[in-house]
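Quick heads-up: it's one chain on its own, the form predicted alone, in structure tokens.
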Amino acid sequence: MKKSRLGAAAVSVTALALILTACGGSSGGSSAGGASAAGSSAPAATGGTFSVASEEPQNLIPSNCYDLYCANVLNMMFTGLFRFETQADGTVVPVATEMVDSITTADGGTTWSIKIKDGWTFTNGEKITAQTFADTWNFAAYGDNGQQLGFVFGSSQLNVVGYDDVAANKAKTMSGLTVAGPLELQMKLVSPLGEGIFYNFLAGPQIFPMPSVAFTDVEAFNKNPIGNGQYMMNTPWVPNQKIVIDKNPNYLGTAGNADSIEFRVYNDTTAEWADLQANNVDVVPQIPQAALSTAASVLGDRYVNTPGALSFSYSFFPLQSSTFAKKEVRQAIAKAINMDQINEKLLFNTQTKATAFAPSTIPGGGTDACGDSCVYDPAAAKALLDSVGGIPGNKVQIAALQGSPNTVAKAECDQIQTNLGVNCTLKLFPDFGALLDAYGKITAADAGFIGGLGWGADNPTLQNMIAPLFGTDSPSNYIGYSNPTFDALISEGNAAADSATQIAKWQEAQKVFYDDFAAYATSWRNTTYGYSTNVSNVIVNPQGFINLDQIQVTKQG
């Protein structure tokens, strides 16, 4: 599915992925009507300006947005077909936006009719029609355009008829995508999708409509995107400095509370934390790991640490490597590492030991899919390793990044050495890109190394937590895992008409993967953030997105 996306503090090495998928579904023939925006009952305090700490976004083209930082900006600048809203019980569901008139299927989920409401325009005055969406989605899918989220229209998600030809530059438009009227679009899929998962695939930056100017001058649009959302950009993006967006006076829905929002780029988490303490930046959506030990005492109730984020950290073993060819070796390493202790002593209870890939806030998540393989037991781990003759060369490496404290990776290495008697060192990479590149180059002749990444879901489904990472030929499948049974169960869940069947199939797929034990989830992450005394009503949702429209500026001028 998607490429990975940068994130903050995880286990060994971290990278949150931004994906776009599904929820439970009901039978075909139903429809989705328009719904009010999140936070549409605006609080009393409006106006003012606040700032948000951010890393540098990769870019600001919706169909090429693959990190939290661009997504937080674009979610305010664009309105698509669905948005995710957090419910009172902490779960996240896709809700149709004010732009949707109806979404229906008459053949069990193979052909969908999407109708949008009249009157919507971009901030440059261009009218939004069904053709707008068709042009945007074909642009995203066309191979030569290099859009990272174009895969959403392919076999791993929507699977639109004709996608393969467009992705291979053999055609300019997907044959399954047709304009049926000025405000009606028809989408024909290769195989049916349940309603819920279809809605989830329609939520996210890759679905945001883009004006015609985006396709004629992509570079210029990237620096000054033109949207149809609550906020607009009046001054171009200043790379490595800031992005400023102002309230859109002509927005058809309910606009946000603040007049202006500044995204301030930090390359130094120490400076970011110092500015938050001094009220020089108002929202820090991910508290730096170095500050976790003191954040609660320094910020008081302005420090939030909430379990159930839609993300996890995981360790994985390159199956093509000689070191990790035996399943028992992989299991022994997992059993030799005390994740409860690492979470308490190094991560200050901002993560919870995982027993499956999805936390309990995702339907079908929170179960114990790993079983005994994930139970910390040094004696059993050593006995298991000895039973298969140990590790070739009696040494392993764990991937890590230069310039990072790597405290968790070091702790993992120490426990492997102590509990298994195996020499363990860190394999350092200059940057995240080099690390990912190295995963794909391991051969059977190489010793290989243990990888550590993080994954953040684009939607609240178990499917989204496992299919992009472990499906055959998925771009984020860095270990080359392939199991036809796993793939088939994912597909069967996608096509199921009811949520219970969907979840059951995906749980079966997860069990198949854990039986192979090519990787395992180490921790479920919490949502941890902080804010200044200048703002209130600050919420970072379980996906890691900030509910920016709801924030109130309490100290203005």
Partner chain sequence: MGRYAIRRILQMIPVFFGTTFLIYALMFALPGDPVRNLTIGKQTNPVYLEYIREQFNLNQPFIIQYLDYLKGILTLDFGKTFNGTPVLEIFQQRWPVSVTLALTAFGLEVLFGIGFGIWAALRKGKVFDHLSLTGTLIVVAVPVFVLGYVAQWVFGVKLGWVAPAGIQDGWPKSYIVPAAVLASLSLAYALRLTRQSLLEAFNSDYVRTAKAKGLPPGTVLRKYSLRNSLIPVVTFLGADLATLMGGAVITEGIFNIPGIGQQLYQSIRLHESVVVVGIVTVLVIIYLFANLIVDLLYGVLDPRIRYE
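Based on the form predicted alone presented above, generate the structure block for the form predicted together with its partner chain.
Below: the lone chain, stripped of partners and molecules.
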């Protein structure tokens, strides 16, 4: 279980540091207790090495990184324009990084001027200028570069002038992106965006600047990414095993606490859990379902389960099918399912019953937008169903995946059966793709089925929780919902200059959607994680990003 000799050496160094602080300081407060402030200047709090359980990242190219695992690595290796921070009221908002000089708009949100500070460089010495950003974003948007996050510059988010041509490989550079000076970039958008949403769009990995070597050989860059962040990669990525990053000695902003961070690749959360119990891995950002019942007793305070992750599960109904054509039928089904009980008994309170799409960690979220339709009331549900003559054929199906336990879907089915007296069975699909294919083919004559999916937001806005899923013609609108009023309210919200109006518009859109009741959020997920006895101040934010730079190594494992 013990690590290498190097680890042992680090133990003695830390021990020495502990002795020195004990002699020097009078208080000598230990840094135990996860909530301690990051800025505390106890010498023992910095240095050391810790390990984080991760899955194998898809890649380590910022503009192509669309999973949590690469994002957690890249957030440490790059500094962009905005990063997400949790405010005192629990909401997550984008905050400008130390590299930003100013970001302003002169014409109400259509043309933006982005100024960065002088002196920032990549770890290979290359200077970061406005041109660096322009090159990176043009690279991300270019269709044949196949970058997953290129869409951020397209119509679903920023909508930079000229994106479509670049995405279609007709131009190399977006015409809306111009370099106004060595450190000043101009961005012209097709339609105006409010400050709140614009800053959110500028906070993902796709915004991180990439050095010119990345564009000449992106394969090589992927194996050995060069960034401008708190940490840098000195040893190559060992595929399927680990990624180790070390402190960047020349970083201009606030440095991270630990000297180096090891991302250990797991394919299975059960193995992570076993390693955590043996103190063999320090931070585990997800606890396997099977361990949830015992996690609190095994880890004690080191098991954290906070409501408000930026993701939810939702159920959706094929409106075209005669089974679900009536709104009352859909509402009756929602009312007949006791989500609180399912979350408590089956998921050990790692999810929370949702009353809206956005949880309380999002500005404007956590409200009761669903209203009566989401209140569990079996008698009222039955009465509502009877009032419209029941369900044709008196049977429904809930989609589920083959090979997974489907505990929640089974419980939902049981409750529909018990509370509504409707026969309910699971309809199994090999994967979500097959589920959606079948869903798209449902016609009026088909009985259809109730679908279930999850959604994780890219940024903490109500807009990102609903617009991609339910906006007309949005590529992620799997359920085929379309309502011009909804679309209009979303766009009005996007363009609203002050955030209060913006949020009000989006909330109104959400209300419109709930009125149609084509789908509803069943549960908000919690942020659930655990950590070893070797580290403290471990916080995973609602997006699933770990505050790796603020973790303190208290004991070298």
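Positions refer to the first chain, counted from 1. Think of the rigid core as the biggest set of C-alphas that the two forms share within 1.5 Å after superposition. Worth saying up front: this structure is predicted, and the values here are computed from it rather than measured.
A.B. asks: Rigid parts turn against each other between the two forms - so which of G308, A96, K117, D386 is at the hinge?
C.D. replies: Per the C-alpha fit change, the hinge is G308.
A.B. asks: Rotation (°) of the smaller rigid part relative to the larger between the two forms?
C.D. replies: Turning angle of the smaller rigid part: 15 degrees.
A.B. asks: G433: how far does its C-alpha move between the two forms, core aligned, in angstrom?
C.D. replies: G433 is displaced by 7.0 Å at its C-alpha.
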